[in-house]
Structures are given as structure tokens and as C-alpha cells.
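One chain comes next, on its own, written as C-alpha cells: the form predicted on its own.
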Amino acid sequence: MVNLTDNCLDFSQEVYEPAEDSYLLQKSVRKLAFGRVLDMGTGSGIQAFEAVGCKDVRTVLAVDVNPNAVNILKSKVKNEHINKLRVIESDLFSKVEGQFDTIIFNPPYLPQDKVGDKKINDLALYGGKNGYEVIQRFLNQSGEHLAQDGAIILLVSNLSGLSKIKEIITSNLFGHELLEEISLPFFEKLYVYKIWNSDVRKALISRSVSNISFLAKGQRGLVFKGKWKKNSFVKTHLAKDEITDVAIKIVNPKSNIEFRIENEVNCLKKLNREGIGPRLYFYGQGYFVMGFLEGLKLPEFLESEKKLISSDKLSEKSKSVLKEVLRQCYVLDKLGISKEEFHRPIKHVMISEDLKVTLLDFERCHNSEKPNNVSQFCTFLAKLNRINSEELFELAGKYKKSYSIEDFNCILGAVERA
């Protein structure tokens, strides 16, 4: 029955009856399925019976969040006394748990339509606004629930945005393989992926990283968010077994900009030791783990500093940071190291609700015999329109003949009358 309500028509209670999608899903379940397995929106329960089927697959959980669909299933289950199958009602993994070795996906994957004016609510047809919306949630929550040598069977549609889908396994570090393909009328394709973890996340999980998720991309590395438990085999300031949150460091697979992370880690190293820089705890082949930071980049800190105070002069905070940024250029500077970035620094400094000043992203970081830190960043101090950008010019081209302490702290003598 249809529900018909002002703005909707609402097919959310009928099962989704097997199609083309599903036969052709069906296909590569019957080869690969294995383990313990999960049917996710299992509808009329297709691929949860495939499964059942195969040789080397144990047991098999079958999800709906139809609940008229689960309740058809389960009598059925009931009715032929199927053991190794059980069925539960759940919105994608909400009450999932454990993890599998097989995960199967035949997901709503046709963007959001309308008969009229009345959207059409159909949960076994519409993934979203834009057709993949329901896949990647389930490709953001699956990663905890797939074995580290499992697999996820997975059915998408030309028409849900198969570049974004892509994009979207590759960022929580999964590697992918076409399994099957089909046209049907009106120029729609449909594909069957293979998703498996990739060696990074494999690396990972056995390290006990866990809650993996996409942070951020950069020209040369992608940034994940985790949590770590700590292990004996790692020294830090850690407890042994204490969860913290952690930030992942990998090479961007798009960059044609070449990024050696082995440089990144070897200055984190260094720097470390001087108590510049997030703190390293790990690495690994095309990887680090490194502590997780909060709060402002530092134009955000500045900016927020800035409506605080009614002058024109720079806050006590303010000064306080850019002095702690430029001790830390400094220090840099006598090691022989350059950053870069530095005249520009959006980025690449975070000022934590504390005040503690952290140095970001050490990709570019290089050796030097006439390192440039602290003079790149008078360059960003000169259009903060709050210091006296002749003398910081001409104090800077001073220091940077010298590298001295007492050209250096001339520097800071200008940030503080500001």
C-alpha cells in the first residue's frame, strides 16, 4: 500500500522485489562470499539466501531498516528452518555488531525524485539528493565492521555518481576492483565492485588504530582521523592501553607532486626533540600516525583575537603566539632546517585553546645552509598591518646575515611593541 501524505508518497514499507541489480549482484556473491557474512539491506533476502548456499560461509546476519521487510524474512527463515541465517531490523550498522568477513551491498542508489510536487519516499530505490549519500554512509561506518582480510561486495549505478563513489572507497582507505557490469535501457550501467582494506589500513588496524576516517586532502597527503590504543612496542607518554585520537598521514594517490613521507618523518623525528611539532608516535610503509590537534589555525586565532579588543595594537595573546611561532622559526633556522610556507602560514600553524602553538606539515621540509624561516614569516607578520613593517623588513635582512640571538630577539622587540 501506498501512504500518501501532503508533500510524499511513501513506497518505505513494500519489499524491494529481486531485479536485474540483484541477479547480477548475485553472480559474484555466489563466487565470493565466505566467512561470517553480512547482507546489508537485505530486501527480499536474495543475497542473504545465495549465501547461505556457499561452502565456505558460515553464518549469515541479514539488515533491513524496512521492517515489513524483516518481519516477511524472518517467518520465511522460521518456516524453512534455516539455522545459519538471522535477520534484524537496523539502519545500516546501527545495530550491527562484530565484524565480518564477507559484506554484501545492493544499496538505494537512484538520486532523489518526484511524481509532481510529491517527493517520492522509496528507501529501497533513492540513495539521496544525489544517489550516493546512503552508499557513503555505509562505506564511512563499514570499515569497523569488515575482518582485516574481508571484503565487501558492492553494487553502484552510472546514474549515482560512479567517479564519487570511487573518490569516496579511496578515502577510507579501501582498494577496489570491478567485478561485473551491465547496461540497461536509458544509458544506465550498472557495476559490481570488490572492496577490500588496503595495506595502509591493514598496517593500521594490526597497530591497533581504529575509528578511521577521512580529515582532509592536501596537494601531496591525505589525513585521516583514529584512535589509537597504545601498545608496549611504542615509547610515548602514553599509559599502556590508553585510547587517544590520532591523525594519519598518508600519500594523496592523485598528487603528481612527488611527497616522500619518509622526509616528513624523519624531520618530525628531529623536531620532536625539541618539542616542535605533533608528536610522532608511529610509521610505517606510505604512512605515520601522529597526535591529533585541536583548535584555531592561526589567521582564525588572530581574526578572533582582533574582535576582542578595540585598538589597533595586537592583544597580549596575539603576541604571545606570534613570539612562540617565531622562537620556533628560530629554532629551526639554527638547525638548518626550512619549512616553507612560512610567508603564508594558513595552514600550517594551530593555536590550541590553551595557547600552546603547534607547527603543522613538515612535506616540503628540507635542509638548508641559509635556512629561511623566520624571515618568511616577518613577511606574514608585514601585512598584519599591526607592526611596523619597515623596521620588521629591515630587521629581518639583518638577522638573516647573522642568525644570531641578538638579531633575533631585535625581532621580537618589534612583535611586542606592536
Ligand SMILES: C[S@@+](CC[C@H](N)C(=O)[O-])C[C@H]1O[C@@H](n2cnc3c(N)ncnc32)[C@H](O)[C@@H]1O
The other form holds:
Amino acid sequence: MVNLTDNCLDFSQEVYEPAEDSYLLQKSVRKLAFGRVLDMGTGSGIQAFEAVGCKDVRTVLAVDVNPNAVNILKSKVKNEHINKLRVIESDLFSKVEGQFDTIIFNPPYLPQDKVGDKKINDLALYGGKNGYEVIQRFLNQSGEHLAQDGAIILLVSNLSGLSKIKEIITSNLFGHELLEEISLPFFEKLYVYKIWNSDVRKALISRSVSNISFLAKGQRGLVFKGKWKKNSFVKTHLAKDEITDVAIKIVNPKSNIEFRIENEVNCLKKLNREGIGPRLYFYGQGYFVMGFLEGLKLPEFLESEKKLISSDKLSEKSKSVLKEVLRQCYVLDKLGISKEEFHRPIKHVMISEDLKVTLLDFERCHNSEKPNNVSQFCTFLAKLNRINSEELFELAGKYKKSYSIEDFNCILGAVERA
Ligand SMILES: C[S@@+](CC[C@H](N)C(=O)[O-])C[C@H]1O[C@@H](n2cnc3c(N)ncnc32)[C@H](O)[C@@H]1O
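Structure of the form predicted together with the ligand, given the form predicted on its own:
Following is the full complex, with the preceding chain placed first.
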């Protein structure tokens, strides 16, 4: 049933004939499948049938995007009266509801191929331009459907970009382990991985955090976004059961710079009492959860304001934001905390639409007898070329000797006049 069009060889209605990859994965399914099972990309149904035969398996849902494969399998299930097995058509999880103890996937894993100038359309083989795109979509959606102590059994090839796949696994807060591997002709290797919720992910789920997705990588930490349903154990301004966006920070496992989460947690606790920093909601072993901030980073904000005014003076909004950053720097100085990075606050100050200023990232913060937050920020202000830098350095030098409110107010005055 191959359709030949002008620019495409279309095999998309073909049902995948079980091959080496299917048999390798089947071995792990036999050993590991339990509870509620999902067989993603079921094709002929080989993995689903294997799971049906496992004594610890309660139910099996077989899913495929290919309607032809789904219809053939549905008839088979009906004719053979296989009550444990249900079959649906779905693009990955789009029509799938609920959670599963075992999720099996033998995905299309090859990079998109061509014959001459003709694209080959084959849903069973090609996983996207690089080979890993379908796997990436699958892993990014899996977290919401994997039971807390469940496992994903995934087949991949060395042709699908193995290091990228491992990165995707880690960035979804999953752990992984190699179960099986075989070599095929022409230097191809196949691997079966077991993938599970990492301890941090489990802890977050048990504390009602869902929709966890990777946001950003820092030198020391990884930041994720999630949704948190507030429970009664945490005191916040939120109502019970209210759902809010949160940011989650964990140690970057690849970083070789020492980073102690507790240090940032303790710092945030202290600063939250002064109304500084994102609101800390809760924390546990290796992670903490805080309010999610939306807005512009300070340089983006200043740039957007610059575009709005024709003169080379600072806009009133910019002045008010810079003065607020200075004020918070002054509070840090008074608390004897050095945040560091204020001479280059590229990612460390967030401005919301209503001009609320929030300092971010307290990874490097430490106690200091001579804190340098205000003076570092003056170095940044001088580089803006809007404030007389000689005057600024003189005022910053004077302030650093006294840390007095009078000398600090002189710095604010210089910003006001800019
Ligand atoms: C390599 S075959 C595996 C078939 C079978 N599970 C096996 O082990 O032999 C990949 C299967 O994934 C299905 N598939 C591809 N993209 C999909 C998607 N986005 N959603 C669901 N199934 C998909 C294909 O139609 C095909 O049946």
C-alpha cells in the first residue's frame, strides 16, 4: 500500500513488521511490565500482547497514530476476546488519559531520509530531522502519565542522537538505566532504557507539583517550571487548593562547581522577610520551589525604555526601577550579605509589567563584613553612560567606607538627576 506522489514516497499506512528492535524490547517488557500498561506506537501490537501475558499486568492500552494499524489490531482484539487490551488512535498522548505503571515505546527513531529528491513518509521509521524529535515529544509528555513508582521502557538507537536523548531524560527530572543492547550490521546499535521518576520528581509530585518542564540551565543549578496546588501545610498568601505557577531549582548534576541548595534556601528565607527575592514556598532534599516570575530582565527593560524616549536621559520608569534595585542592594548590605554578580546583573533582576522589581538567583550569596551589593551595582550604572560615572564612583567609594543612609541617599540623588 505504498502511495507514490510527485515529491514523496508514502508508507504511512503500512503496519510495522516486528524486527530486531521489537524483539529486543519485548524481552524487557516480559521482565518488567506491571500494573496499568501503555504501549505507545503499538504497530502490530507485539509489545501489547507480550504485556497482556504478564501475570502482574492488570490492563493494557495500545496506542498508534496510524489508523490502519489501530483498525487491524482492534479487530484482532475483538475476534480473540482479549478483555485486558484496549486500542485507540492517538498522536502520542493527545487522546490518552490517566496514569500508567509501565509505559512501553519502540519509537520511530531514524533521522528523516530521502530517495533522490523524494521524501519518504514512514511514521514507523523516521522520528524527525535528527531522529529524536518524536522521542523528545514523548518524553516531555510522559511525566504527566507515569505513575509515581512507574517505569518507561524505551528503545533507542545510536542513530537517534543518544546523548541528546539522555539530556532530554535528565531535563525531565527522570533517572535512567540501560537494560539491553545489541549491535546490528552497518554500525547500528540498539539500546533499551528503563526510565523512572527521579527522587526529586517524586518528592515534587507528592507535594502536588505537576506539569514539570525544563526552563533554564545555570552554572550550578537547573530551573524547571511547574504548577503547584497549594496544600494546607505551607503558609502562603494563596488560598487552599489554588493552583499557581512555580519555579523549581535543583543542583545541576553536570556542574563541577560546588552548589549547596541549603545556602540559597537559607538566604531566601532571610530575604523574603524583607520582601526581597522570589517567594520561597517549600524545599526538600536537593530542590526548592519558589514563585514563578514573569517580566523582563533588567537590561531588556532598560533597552525597551530607551526606545520609548528620544532624549539620552533615563526615563522616569527606568529611574524608579534602578532606585528600587539600589534600595534592595542597600538592604542586602545592611544584612551583611553579598549577592555577587551585581556589576553584571544580566539575569539577576526581573521587572514585572507593573514595575515590581525582584532580585533572582542567590546561589553565590554569602555573609560578608564588607558587602558590595550597592557598589557593584554602581559599576553597572556607570556603564549605562547616562549617569556621570566620575561622580558615581566617588559617591560609591564614600558609601563603601560608611555604609550610611546619608551616603546611600546621595547615590539615589545621582540616579534621580540622570
Ligand atoms: C518502530 S514501530 C514499533 C511498532 C511496535 N511497537 C513494535 O515494537 O514492533 C513505531 C510505531 O510508532 C507509531 N508512531 C509513530 N509516531 C507516532 C505518534 N506520534 N503517536 C503514536 N504512534 C506513533 C508508528 O505508527 C509505528 O507503529
